[in-house]
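Here we start with a single chain on its own, the form predicted alone, put down as structure tokens.
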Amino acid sequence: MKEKIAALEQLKPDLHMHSIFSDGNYTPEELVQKAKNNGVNLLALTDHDEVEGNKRMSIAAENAGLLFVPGVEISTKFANKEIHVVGLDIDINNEALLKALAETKQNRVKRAEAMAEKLEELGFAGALKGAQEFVTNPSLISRVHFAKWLQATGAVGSFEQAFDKYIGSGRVAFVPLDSPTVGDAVKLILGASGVPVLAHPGRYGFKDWKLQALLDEFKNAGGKVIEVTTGSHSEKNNIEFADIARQQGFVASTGSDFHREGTRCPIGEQGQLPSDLTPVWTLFRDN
């Protein structure tokens, strides 16, 4: 893979996006077409706690003449917040990884039931059934699907307001997901021959010692890569985490975190990595 990347005349990567196999709006084939239309030539599919879409994405990318690495985004817990760890260039058939993802998917269903109960208590009847209408993978029901339902019913004026008012971390209908620790996720990804990436670290709102504690837990488990430029960051976040990568020796990754049109940024438009940072694709396998 590294030789193929080096052979590209101009590299435009996007190593973080989601399909209908988790909470995205588009099929793997549609994502590949969008990527190609936007000039992306290196891409990864990183569905939440799910690897199944990688098979279709790999075929579609090859047919479109794009380079592809399989991926996943694992939900983890740290300091009472849901933290995401992306795995890139993984073995999607690794038994330990698949077992852990299956357990998290079961826990997602349990969390959805608990969230629906809280929403019912707040006067939103039929929350679980309503959210399920937006689910494309029944085992991966998430807060995104509840947000879509709340917006569709007029309970909130926007998708973002659903999180801000009801289902975001610490809000009245929030229920934490029973999931692996950050360190557990790093070890699972390494065990699947992959590259662990701390996803959108600026999104969690951690500052000072708490941010450093997260970075230390990730690094102590064997993590070497953080997302620097991402559609889930502000420009200020991008600059901040580029500096952190320099100061603490992290390798840098990049991705739009694309789910649907009209949110975050289009595929491949998350911004370039600073040229002085070591890019994550230098760690990909040679096969």
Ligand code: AMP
Second form
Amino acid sequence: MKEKIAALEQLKPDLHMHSIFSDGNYTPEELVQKAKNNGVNLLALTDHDEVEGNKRMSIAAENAGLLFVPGVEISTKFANKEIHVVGLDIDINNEALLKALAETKQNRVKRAEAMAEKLEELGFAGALKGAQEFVTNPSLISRVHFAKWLQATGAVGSFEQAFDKYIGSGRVAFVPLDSPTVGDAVKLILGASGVPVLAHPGRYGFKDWKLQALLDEFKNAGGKVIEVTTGSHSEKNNIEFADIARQQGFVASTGSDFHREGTRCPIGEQGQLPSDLTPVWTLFRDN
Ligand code: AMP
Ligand code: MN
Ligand code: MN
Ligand code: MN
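Moving from the form predicted alone to the form predicted together with this ligand:
Up next: the whole complex, starting with the chain shown before.
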């Protein structure tokens, strides 16, 4: 893969996006089509706690003449905050990884039941069945599916409002997801021959010592890469984390974090990596 990337005349990467196999609105084939339309030629699928979509995406990318690496975005916990660790160029058949993801998916079911109970208490009858109607992969239920249901029933005026009022971190119907630590996720990805990436580090609201503690746990477990330019960052975040990568010697990744039209940014439009940073694809496997 490394050599194929090096042979490209012009590279337009997007190494972070979601499909119907987790909480995205599009199939792997549709994502490939959108990527191609936008001129992207290197892409990864990074569904939450799920690798199933990679097989279809790999075939679709090959048919479209795009370079593809299999990926995942692992839900983890650090200091009571939900932190995401992306794995790129992973072996999607690695048993330890699949076992850990299966556990988290089971925990998602338990959390959905607990969140539905809270929503019922708030007067939203049929919350679990309602959310399940929006699930697109029977083995993965997400807060997004609750948000879509709350929006469809008119309980909230917008998708975002579902998070702001009810299911966002710390809100009345929020229940945390039982998941591995940041360090455990890094080790799982390394064990699956992949490259761990600390996803959208600007989104957690961490500053100073707390941010450094997160970076240190990631680094101490073997993590070398942080996302610098991403649709989940503001412009200011992109600049701030490019500086952190420079100062602390992190390799840089880039991706839209695309889920659906109208939010974040289109596929491939997350902003170029500064040319003085080492890009993540230099760490991909040779073939
Ligand atoms: P979960 O993985 O079930 O905890 O759900 C988290 C997902 O919900 C994220 O990956 C986003 O796709 C989405 N999400 C979280 N917070 C917000 C928000 N404030 N507005 C819109 N979508 C959000
Ligand atoms: Mn998501
Ligand atoms: Mn994320
Ligand atoms: Mn994501």
